[in-house]
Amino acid sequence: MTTPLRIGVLGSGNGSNCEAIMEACDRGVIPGAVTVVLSDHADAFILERARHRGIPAAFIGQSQFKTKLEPELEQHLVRLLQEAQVGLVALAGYMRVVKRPLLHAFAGRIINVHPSLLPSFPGLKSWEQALNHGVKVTGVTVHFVNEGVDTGPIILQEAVPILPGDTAESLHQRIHAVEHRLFPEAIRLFAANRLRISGRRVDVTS
């Protein structure tokens, strides 16, 4: 029988990902819990969504930078993940570029969600991106995190189509939509541990 995956979840803003993810966990669809929910911002409403399922949930502390954490910062950050027996790392919403210390520590180990079809429209905002830029057919992609930005194997991905008249409001409900839906599956083939990594690509075995 297949040991219950331990998750941790890194955020920065409302959680509303890591709120999927913990109901997929309570649904069983994900075989697994998770187990620590950390957040670079200490009134991310994400830490109330663990705390109200009575999650263990921390802020990691204070950064100067907007972008990264201090090397120090990252490796209380891993420190804090390796306590709770972490698996897995999640990252749902968290802003910043994980480092070598989460990296090394969580090699293969941690996945992200991004709204857009990865190569395209990486980075911030990229629903705005998007549709600034005009194209008919964006979408989530929800892949391994490796040095780059946003530019890890590739796990799942879904077309999202630009409606006549869309907003980046309507546009961004859209995507989260199918993000609520995507990322737990990927986590569900992590935890079956169906996902192979070579090279670029990642295969999801049977």
Given for the second form:
2 protein chains.
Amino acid sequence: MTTPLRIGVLGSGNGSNCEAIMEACDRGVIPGAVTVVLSDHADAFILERARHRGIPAAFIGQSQFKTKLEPELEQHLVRLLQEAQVGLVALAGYMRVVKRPLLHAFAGRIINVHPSLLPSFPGLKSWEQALNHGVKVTGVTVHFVNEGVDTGPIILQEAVPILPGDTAESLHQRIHAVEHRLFPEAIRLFAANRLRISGRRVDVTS
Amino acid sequence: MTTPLRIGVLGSGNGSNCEAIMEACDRGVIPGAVTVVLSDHADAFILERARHRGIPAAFIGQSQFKTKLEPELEQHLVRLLQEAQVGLVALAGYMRVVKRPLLHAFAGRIINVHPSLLPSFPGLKSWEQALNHGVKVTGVTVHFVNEGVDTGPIILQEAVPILPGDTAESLHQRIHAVEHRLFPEAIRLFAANRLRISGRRVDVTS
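Could you give the coordinates for the form predicted in complex with a further copy of the same chain, as opposed to the form predicted on its own above?
Expanding to the full complex; the earlier chain stays at the top.
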């Protein structure tokens, strides 16, 4: 029915969300496959995870910045994704702000997982922000990426309660467990062409 | 064991949260009683609800402002609450920002219910804000009141999912239903002296 989706994954670190996506593809939950994994860190474990499964993996090159890529390097990243003919770019712990080259090349086809119920706690270490703010409920958001930081149209969200005695670590672990379920689920819906964006709202068709 | 809590309720409208609090007192769920109900609108139904139960109810007088009270009128409000010897002030749909006279007179003893998972969607019509932002999860927050708008330490929160086809009205109804459970529960914990504020965090002791 649907052409299998070719997924490019971008990550900066451990890659546990990438692992969850690759597993969901292997099990046939996502009608697609991860065809390339790219990282802005040469020694990121996410690259090992991909190679272990025989999936092409590459370091995209050294950046002079910490929170973004210079336009030339991001253009290089775009070429790598286009060569792998990906139909979706999944940000799995990618710690840089996505800029125009990538946004234009893959408009409406970049999604991110964020460890809070956006619009609460955008940016870094959202689970620590949530604890410090004293909220009783936080969660996970999967959203399309736009030019803002964690501001794009929301695909799925799930609440995670904060429990008495929670530490940043224990809370982060429970949030991670939800990410590993919610991110593949959002990609499954995208792959099945079941997401409709209208303005800020994303409707899931049946 | 505990002296029954005397509760003053402030509201501007229908008063369904006030009703839920009065019921929880009647059923003995809250170890206390509503001893006065005050409104900034002479014809607010919340006053009818109180009178129907034989609880003193009063219009606090005409304000020249829409979103706050002038200091003299708020001081009058404080006197009415003090005359009723209340130990807790519950804001149940009170549509004005609380200012210094009330905050000082009842420091740490004013709580509010808000129809979103704060810090998302403070201010007015939070359920509409949530729908327009396209979130998939919103909720209810009960919090202590400080000088900000919906920024005080959070006592309880509960998530409310946004469902396909939700309108502002259907969502608001489901949020209301949660408010009617969560607000009395927070007051029950306050009345039992089980809330400990430290900085922004509120711990519930067992």
